[in-house]
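The chain below stands alone and is given as structure tokens, in the form predicted on its own.
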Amino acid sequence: MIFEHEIPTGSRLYFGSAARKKREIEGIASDILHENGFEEIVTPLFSYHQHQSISDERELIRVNDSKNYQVSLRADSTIDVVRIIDKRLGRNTVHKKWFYIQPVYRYPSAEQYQVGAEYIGESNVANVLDQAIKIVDRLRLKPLLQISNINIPKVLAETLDLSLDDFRHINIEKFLSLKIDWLDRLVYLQHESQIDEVMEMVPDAIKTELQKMKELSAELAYDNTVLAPLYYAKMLYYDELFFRMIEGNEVYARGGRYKNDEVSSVGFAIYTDTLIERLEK
């Protein structure tokens, strides 16, 4: 029996102080992004292209359109924003910096509010990560910033007896069991000050990707930063540097560099619901 006051598991209800916190987060983010040249966009609730963003298509909530083509509830905003700007609005605007404030949905009834930003045609992750830092700073939060590079797990999986699942599940025991000194150093690498010593030992392909991590960390000068070169992201589209902002087991934001139709862009998403819970406490 379903009572009249029940809402589906995973759906969101905001009232009182939680609703105020939600508006505060969205207002701060909107002000900062507008101040830094980002324009707002609201994308359709339904999409034909969500399978290009989500690694597990079973998470998509699907229906059919009037011509019986399959569409999905928006499960991720990034690819849709880039595709709409490039393919539909490209003749009407040359603007490349966009942000959105909207929810995404996952099967069976999970609802998650986000503030996101995309800088189309840009390759420097610092140009969006800096905006995410400004937003959490305005909220008086100081989460841990974790910087990673998805190319490092990919190179290691190709050259050593490892699979990407080993990196997805952070299989440290397997990494250490290979008894490779430079791989052990990568396992324990956390700080920018350690990179130069490790780069002297690793293969050239890894050295190049570590240098990118070092440069991003140095450019930001955020004093609560760690490096995680062996961390592997779950999103389909990251192709180089990416980051998470975390506190304990909670992820406040994530983003990075990605490609769509060979166009490099950078972006991030801030998870509004997680921030509301933190600020409410």
Second form
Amino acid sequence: MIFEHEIPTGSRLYFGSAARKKREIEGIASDILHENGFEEIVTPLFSYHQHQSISDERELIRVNDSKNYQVSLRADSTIDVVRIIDKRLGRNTVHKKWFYIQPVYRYPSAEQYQVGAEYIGESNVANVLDQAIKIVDRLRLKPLLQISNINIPKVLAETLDLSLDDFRHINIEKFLSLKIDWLDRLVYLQHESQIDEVMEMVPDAIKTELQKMKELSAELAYDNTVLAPLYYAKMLYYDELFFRMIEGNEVYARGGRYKNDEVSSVGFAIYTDTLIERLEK
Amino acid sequence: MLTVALPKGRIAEETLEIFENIFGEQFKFDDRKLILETTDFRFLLVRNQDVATYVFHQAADIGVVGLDTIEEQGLDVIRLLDLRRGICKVSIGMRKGEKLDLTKPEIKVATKMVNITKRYFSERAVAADIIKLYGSIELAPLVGLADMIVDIVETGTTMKQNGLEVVEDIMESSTYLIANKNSYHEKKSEVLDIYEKINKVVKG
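Could the form predicted in complex with its partner chain be given as well, to go with the form predicted on its own?
What follows is the whole complex; the chain from before opens it.
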């Protein structure tokens, strides 16, 4: 039995000051992104291509179109934004910097409001990450910025007796049990000031990837940054540097570099609902 | 400052002993108090099944809990270190003399650990009817409620006393030091420092 006051689990309801905070976050984000040359795009709620970006298709909310082709509700904005700009708007625009302010939906009834930016054809993560920093800064928040590089766990899983699952579960015991001095140092690596010392010890393939982390951290000069070279999360599209902005147990933003049809792009998503909750405290 | 969630009972006592060993001071909860604050730590006394929940939601940065409980709950926390204490097995028990036959069309299993049981039987493509019980699991096969049970076995005495015996082990378990994923990155040096110190005691 469903009572009159019920709303589905995972759906969002904002009113009064929370709704105002939502507008404020979206207003600040839109001002900053416009000021920095990003154009807004609003993509369809219904999509034919969501299965390309969602690792578990069961998370999609599916319906059918008039010809009985399968359509799903937008569960991720990035791939649709990039695909529409490339495949549908390619003849109308050469613009590369885009942002969106729209929710995503996951099965059975989860809604998540997001602000995202995509810089198509760009491979320097700093060029979007600095926008995310400006947004949290204007909201007077100072989350921890975690910089990681997905190539490091990948190279280590190929060359050492480790699996990607060991990285996903942060299997410290296993890393340290290999008794490799430079791997121990990677486990302990946390700050930019420690990275040069570690870079002198690691194999070349890792050194190149650490160098990219170092450069990104140095370029941003954001003083609440940690480096997490062994961090690995199950994500379908990031292919090199990626980042999270976290505070306590919450993630405010996530982004990184990805490839679409051999074109490298960088982007991020800010989780509006989490920020509203934080700003309401 | 790290917040440490400990399960009430023997594991809490053993873990506090480890901390006492490391820091050379006494860690003792006052009568009926659930929080113990020291200079560097805040210990919380919670129910065994709640430890991983406290850590997952970052009400505690680290915690100590059995691997069987972690597997049963399936919460995404870091398993930092096997403390090699509280060693036990999760096993299938049947009435003495009966044999495990997974080809039977209908198998009824009584257990507290529904998820571990479900996973075990589904990996073997066996359609098992799982009956959740909250205690006295050994009773189920004796009164025809289930063909077998899945339960924690330390010495096997409880099963034996009730006319049951272990027919197969599903997993081995011991207590683990676990950590919250964000706390690990935010407080890495503190977390790894306590990891190292506890590791020395455990392996020493």
